[in-house]
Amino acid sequence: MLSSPVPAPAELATPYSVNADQIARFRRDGFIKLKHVLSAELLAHYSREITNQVGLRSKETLPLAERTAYGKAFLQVMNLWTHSQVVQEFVFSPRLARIAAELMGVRGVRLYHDQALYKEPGGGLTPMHVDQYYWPLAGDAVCTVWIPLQATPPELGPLSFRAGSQRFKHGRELAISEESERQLQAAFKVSDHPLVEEPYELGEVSFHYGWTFHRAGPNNSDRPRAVMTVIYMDADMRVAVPANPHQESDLSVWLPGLKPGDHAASPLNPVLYPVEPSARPGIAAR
């Protein structure tokens, strides 16, 4: 693990303004897409190092045809910030962390972990799921920023969301699988949570709650779909009793040395953005 934070380049430190309407929409819908958050030049710079690290650290060896639905969905490499000072600059961005804190209405956010998600040419559907199924965290103030490193038209498999589904309880116990896709597609046919499925422009990012249901289409192009994500949690988050084996694994890997009830503040979970007590109040959606 790298020993200390590094200064963020100016663009990654400059605040991005989110207004009251955007904050209200995020809390109502469980997600929001924001345009012009990062420049093309900055994305090109960091994309080179992120892609290099994914190539060095991906452990996937099976051909696509022999993988599970989860394995076909993407190459997944986590906590790249601990291996590369360049990636650390990106992941520790105060600009992105401040957006997360303001959207959730918390006084500050910590890093849970980062995650590169590369969908190979011919890569399959990412089935419908919720991320927080995997996380042993005792609160709902957790969100992910999904950052495409290129423009992402429909054929590359952009992320899509079920609007307002952070309050939908059915299917929260399902891991990412063909079965989760089947069950949830059937459940949402009779719900009032419409599917929002749109391309991403270069520089556009999205934030979604840990309990918001989402999926991504297959990559029907001849080039990889490169995405970097950062997961933020309330700076005051506590560790929950693990509810499944995945959460037990996450507790040991991403919250090392901690136990249920502890403040979720291991050395792998630095504060990325503090919000003064006088800042805009609010609570995460339940």
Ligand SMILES: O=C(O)CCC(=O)C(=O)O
Given for the second form:
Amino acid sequence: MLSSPVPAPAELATPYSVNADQIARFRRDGFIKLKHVLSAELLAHYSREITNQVGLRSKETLPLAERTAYGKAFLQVMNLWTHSQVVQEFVFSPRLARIAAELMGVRGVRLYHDQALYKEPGGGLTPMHVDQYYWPLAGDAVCTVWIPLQATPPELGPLSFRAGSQRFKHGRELAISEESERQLQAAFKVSDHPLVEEPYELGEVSFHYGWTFHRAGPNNSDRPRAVMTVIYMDADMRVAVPANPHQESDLSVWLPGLKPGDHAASPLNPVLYPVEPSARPGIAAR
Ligand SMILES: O=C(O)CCC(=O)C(=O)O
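Return one more block: the form predicted in complex with this ligand, after the form predicted alone shown previously.
Let us now look at the entire complex, which starts with that chain.
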């Protein structure tokens, strides 16, 4: 097992202050971008291990040209924390989990799952979608932190959002596909949810609700767009009746052993804030 050669866990535990205005903007717009959340040194350290794990665990074998729109968008590798204690330190960061809890206004958050999303050079756009289409969760207090592991200018495909669209009901039933992009582009042309599409500085991250519509442009550069994400849910979240086959699959994989109505608290869903002793890095990764 690798151990961390830098005192990174201290930075990952230090609180980052979100003020009342930022909390209000997150709840109004359904997302927020926050600068200077993580240092360049810390990102460089964890990025090495995350990239290593993506290389080891990505199951993608097809050339870009032969993949679906979803497959062209990124290499997707999930729950890396269960494979690497170094990644576990990063994913279990109390600094990040506390921001999620404060933005959503819940007393604590659990992990739903993590995922690395690497958009390869020449990789396609990420079609517009909402994440909660995929999640069998009975509540809206779910959000994702999107953490670019390098500065992300427009040509790398930064994440963009439709402001306020967490209240937009049309298109929630669409899976990530060329069709979701086409239908939602048309729907948002006649809505008042402006597209917020901006680069990310190194150290800047965003948080978005599970119901906020978002997309990302293609990677028109010659280097990968490396991104790590962590999905947080209200620590009191309950499991919903799965609404589609994706949710049935998510229930068995990310909430193993649970059924509709249960507390969403399987061994894969530790409380990350407030920090529980069992959620501290140092427990054996599987
Ligand atoms: O990274 C991307 O291209 C898409 C990310 C996304 O959809 C998400 O994190 O919810």
